[in-house]
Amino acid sequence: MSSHAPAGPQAPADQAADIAAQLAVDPHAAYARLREEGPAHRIAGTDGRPAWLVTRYEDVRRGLADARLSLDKRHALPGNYAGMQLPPALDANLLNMDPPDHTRIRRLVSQAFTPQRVERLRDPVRRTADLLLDALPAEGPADLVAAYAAPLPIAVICDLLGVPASERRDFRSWTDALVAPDPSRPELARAAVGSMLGYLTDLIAGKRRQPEDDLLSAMIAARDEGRRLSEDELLSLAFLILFAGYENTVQLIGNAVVALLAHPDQLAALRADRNLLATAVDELMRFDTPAPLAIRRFPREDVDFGGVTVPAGETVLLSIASAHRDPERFPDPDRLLLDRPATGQLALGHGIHYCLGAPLARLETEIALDALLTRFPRLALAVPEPGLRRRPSMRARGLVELPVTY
């Protein structure tokens, strides 16, 4: 990418190709250099399709909160934006919805997750890392993502929605292919949809003839008995419930795990206290976002950034990795440093957006460190830092495995 590459709508086709290229190989060093060129830039997005890439931290707060810019996909250009293909029964979600529909049904759901109801599972989550650890091999190597960031959150958000265990799936290969498809064989995200739509509609049935104390009988009560979501809103609630809820938690752990390897000061730091850990986990979010794009957004009328005026309709991404390391709001924005204020990252959105799991992705990732930690006082990775192999993805920054010995 030149230094000089346009970022207004003249920009060629090729170098948009290119920039999207780039921040999925690079992207913190992409980044770097685009916000230096300018606050918004036309690029190919997750789609293929033509997008504005705003990088700059205040634009992209203020961004995240702006009412003008709609996740309805009904305000998109015709033509303009392709994005993943659901059924309508997964497609009615709130990040699909602006006011007031996403009020409607963030207020049903928003109980499920308030940090004191999230507290009441520490001891839970807990157990269940604890058990995660005792399984693996007594000398490794192992890979720390299959053997461990990613059950553990699908074990809690299953515990959540009250999935018995002997019919929880395999989500994680559902869910990469739908975060980070092959272009090659589109036919694997289809069936991975249809997979998760039969899925969760058996899942659903089963509760309606048994319900339990659980949120997807709350759900589904709600759904029947007060008429306050339709079959397929029902369907997609707990489609994100279950997507939104693991995949982005797995990232994390898995990033965070990475990070701290790569810092022995730091690492040391938080060995010797404990305390650091909640600030450590807004630190680490803010250092290696697993989400590095927010939910795409359309401008219901034009939008200024920085002096770069978005059309309406147009597709706008607002670069929560770029915010994340502008110098301008964060001090030595490149060096992960735990005892960092914990204030300002993104990485959980902000506004109305803001996460409903926040409270819980944030006590799994600081169980999760803290039972690694303290079983294995000699984990290391077990391949130099850049053999890591992560996913090819411009909308999720995370690890196809995490090899470590201890």
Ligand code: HEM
The other form holds:
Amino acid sequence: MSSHAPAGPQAPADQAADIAAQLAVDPHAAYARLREEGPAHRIAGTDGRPAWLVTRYEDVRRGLADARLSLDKRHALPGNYAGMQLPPALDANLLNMDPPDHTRIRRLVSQAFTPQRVERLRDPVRRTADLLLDALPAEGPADLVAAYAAPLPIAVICDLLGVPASERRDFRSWTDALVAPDPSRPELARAAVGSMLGYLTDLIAGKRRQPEDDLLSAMIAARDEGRRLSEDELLSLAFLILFAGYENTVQLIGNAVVALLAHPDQLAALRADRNLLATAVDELMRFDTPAPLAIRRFPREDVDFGGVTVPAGETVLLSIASAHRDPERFPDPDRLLLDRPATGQLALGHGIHYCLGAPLARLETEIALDALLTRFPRLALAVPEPGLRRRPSMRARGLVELPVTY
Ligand code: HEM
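Could you please show the structure of the form predicted together with protoporphyrin IX containing FE, as a counterpart to the form predicted on its own just displayed?
Below, the chain from earlier opens the complete complex, with every other chain and molecule after it.
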């Protein structure tokens, strides 16, 4: 792509594919160019079909809360969108819905997913974090994704939903197959979907027989007693909480550890003053968010982004990662500055789809980092940062492994 490439509907298909390829290699350099060139760009989306990538902070923030941008696939032009195909029992989830269905289900789950329920997880999260650190080999290196960043959120989400210890599974292989599917082996993603559906169906049947004081039982009661949720909606909600609650948190913990280890001055400041943690988590989310793109949206009518009109029914990708490096909003955006006021970051979304698990995501990340830094005063990357293996995905930014010494 030349630096003066036109950014409009006339942009040739190979140019759109080219932008996607550059985003995969060096996203921040590519985003910086795209923000300069224009507010919205025609690219090859995550499904290979044409999409519009929105790159500037104000446009992304406004887009996240714009009711004209639908999350319901029925508003996509026929043939224009070919995203992940899920069975109806997993697809009827909040991130595919607009009001009034979204409002009804979100209200139900918010009543069950209370701040008290999250707060009750604080001590168990800390205990699990400490146990996982105890279990690391005495001598490094160790892979911190496999040994810490992945098992911690699995334990937490199971505690929240009320999954008994004997029923816990390693969700990692399932979610990996969905988030970064191998295009040459589509059967793996299909098998993962089947496994998750079977697992959730069994789990719900078990809870129906033996309800307890947990989130899943509360959701089942909303279905069975109030008839306020269909069976597909119940399964889809459990799927979304399991998937979103696990996947993003693993990647955020991994990305945050890398960012800290790659910025020794910032790490030293945090070690010296742990009160920085709360603001630091906002800045770490801004700096390297695990969810670089919001869920795709489909305009119900033509929508203008800074002078570029996106026609109704086309696919809009709001780039949260690019918004986070927009110098108009965050001065000196490529620097990690843990004491900067980064509360305007959009890693957890904005508007009616704002992350339902936001307080839990924050709590987990703060505890994970605090426990790790407390335990290992000499924590370091075992390979230089450019050598770390990342997942080949435009949609999810995360590590395959994180080798560290301690
Ligand atoms: C660091 C971790 C997390 C990140 C970065 C994250 C990010 C996000 C984002 C960006 C959205 C909005 C998507 C959009 O509007 O396009 C969202 C929604 C959502 N998140 Fe999270 N999330 C995280 C953790 C969690 C956890 C722990 C849970 C549950 C326990 C969760 C459950 C949800 C749900 C259910 C929604 C849909 C809300 C709705 O549509 O009303 N997330 N998340």
